[in-house]
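So this first bit is one chain, no partners, the form predicted on its own, shown in structure tokens.
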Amino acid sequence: MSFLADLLGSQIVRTVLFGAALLGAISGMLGAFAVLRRQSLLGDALAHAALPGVCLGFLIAGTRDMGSIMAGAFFTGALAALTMMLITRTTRLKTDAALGIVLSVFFAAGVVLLTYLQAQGGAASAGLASFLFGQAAAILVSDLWIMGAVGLGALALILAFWKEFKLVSFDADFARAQGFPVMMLEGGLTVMVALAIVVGLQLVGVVLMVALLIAPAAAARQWTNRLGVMVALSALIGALSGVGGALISATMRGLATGPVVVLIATSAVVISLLLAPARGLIWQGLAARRARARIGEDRILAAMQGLARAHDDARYPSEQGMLATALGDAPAPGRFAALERRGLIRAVAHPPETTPHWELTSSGHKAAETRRPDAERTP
């Protein structure tokens, strides 16, 4: 505890650790809503768009101005997304060519720039790179207060559309046949994530911010199949992870903070595949091999039956081999041992045979008629 005490007791600690909750819980808020609307890219095209506008932001102030240059990161994120919409409604190409195309052009166009700045010398323009993969070391008090105003304009944003937000999330054709301004709704989510991306360069920076935009959503989207809880859990998965790594990399000399927050929120995303109720895939493997047990437990109750009417005794002993090959192969023992331990079967000697034979209780004929297809069942 004096140990975490005395970390925290640390200006820079505090800041980092107050901007990476704030980034993640935003990230993870609107990030939830990309990933309902399949655009997971734009976050990326978005953040690889946002590198020509730091330098030109930095080009146009001529020193490294915060406000200059999330300035120009915004607009080129904005003008980004405008070229998107652009060619999707006057050509052919699908999204995915279209956010293809804007990503690399735009993220191109910055690496030109940059290599430009970089070579005229200079410190501030060799901090520039630091935007590339985040620097939360640089991070002010002045940037949380702007993280928290970007905050609480998403908040309050979704807040007041949220029908509006969760029907276009969902379905934007009938939203759109509904009389909905669908273009303005999908635009003020699209400028609210350019936002987010903008207050994320100096933490994460523009490769890995699209990572922590998706990555706490797809983990929340796991657990649950309601609108608001996966937008709750998500914006608290970001924070946790911004947490976490912002006390990883503190008390671990070396270690950027902004791979490191990427890094959790990707791990708690492995986690809720692994594990989430009904979705994980242990869940899934685990329901399925009861399926497969309760089909095969099924067959055996039904060739029984179906030997017992046969030979018109309603406790007629079926041996192992005969139900083998009624089945056509023969049944895992522990088939048996199960049925056995819920009474539907009990085995019974048959002398002088000395091989396994069973017979169904009444508790299994009635679960051998039930479990039978309609058109199968005693009329």
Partner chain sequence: MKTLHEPDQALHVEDLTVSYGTAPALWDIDLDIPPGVMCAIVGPNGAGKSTLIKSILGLVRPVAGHVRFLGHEIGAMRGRIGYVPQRHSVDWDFPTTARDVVEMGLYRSLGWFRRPGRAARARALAALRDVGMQDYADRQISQLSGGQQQRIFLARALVQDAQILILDEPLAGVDASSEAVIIALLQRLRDEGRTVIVVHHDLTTVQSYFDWLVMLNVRIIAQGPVAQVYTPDNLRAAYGRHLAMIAVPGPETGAHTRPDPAPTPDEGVA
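Okay, that one was the form predicted on its own. Can I see the form predicted together with its partner chain too?
A single chain, with no partners or molecules, comes next.
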């Protein structure tokens, strides 16, 4: 642990660690709403559209001043969002096409500006390229204060307007019919996402920023059916990804913090997609198998009861091969063993035949009654 203490003793590492954790928490929290409102791609467009703003901010300030760079990024991001809205309202283009156009045009403009500025020379303009993929080491303590303020502001707004944001995210038409100021609420959520992107540019860059919005939310959604839990969990996953990424890149040379953070967050998505109870692929596969097994067993019990009734003998010994024929396909032998283990059927000998025979126990009869395959199943 002294190793970790050494790491944390470094001012730069601590700053990066706090910054990454804060950013992960902010974008996780806001990303949850963006994902539920199906606005993930809007986040991507906003992030890419921030690049020309970064360059403009630099041009106007003449130095790499974070304040003007963030203001520029926010400005062109907002401009892009407005352009998108105008395109979808006034033309027949759908949202995805409008997003694609705006994203690429703004990003192209950003790259042109960037290369132009770099060609002009100057030590500071060289650092501008780091906004493409982020440069965590460039974070200053003063940036942490900005992040903290944005994070606290967003948290306060979300807590204050929790039920309104929930309603708007679930059913905006109903909210409008109830007289809620839906434009303001949706706009508020979008502006907060834009702010999260702006404060994240330095760390993750415009290209990867969207992953930090989507990934924690997508992972969190797998584990819960409550909006509150999802938002909190998404913030936590984001923060942990940030911490993990900062620590890994601090210990290993040459690993950029931002992309590592993004990789950790996306592994959380993969793990959640596979493992989460109820929604995870593995769990669903198991559930489907259990359902198949149950249906198979129900059919065996029903067939045995049918035979017993036909012979007017509750303890009629059904031959396994005959049951297989009756069911149209051979049930796995394990099914009989499983039914026997649960005391629903019992193996009997029926000389002179040597093939396996089974009879229903009394609880087997009861189960066959209540679990008839055609009986209605609760959803």
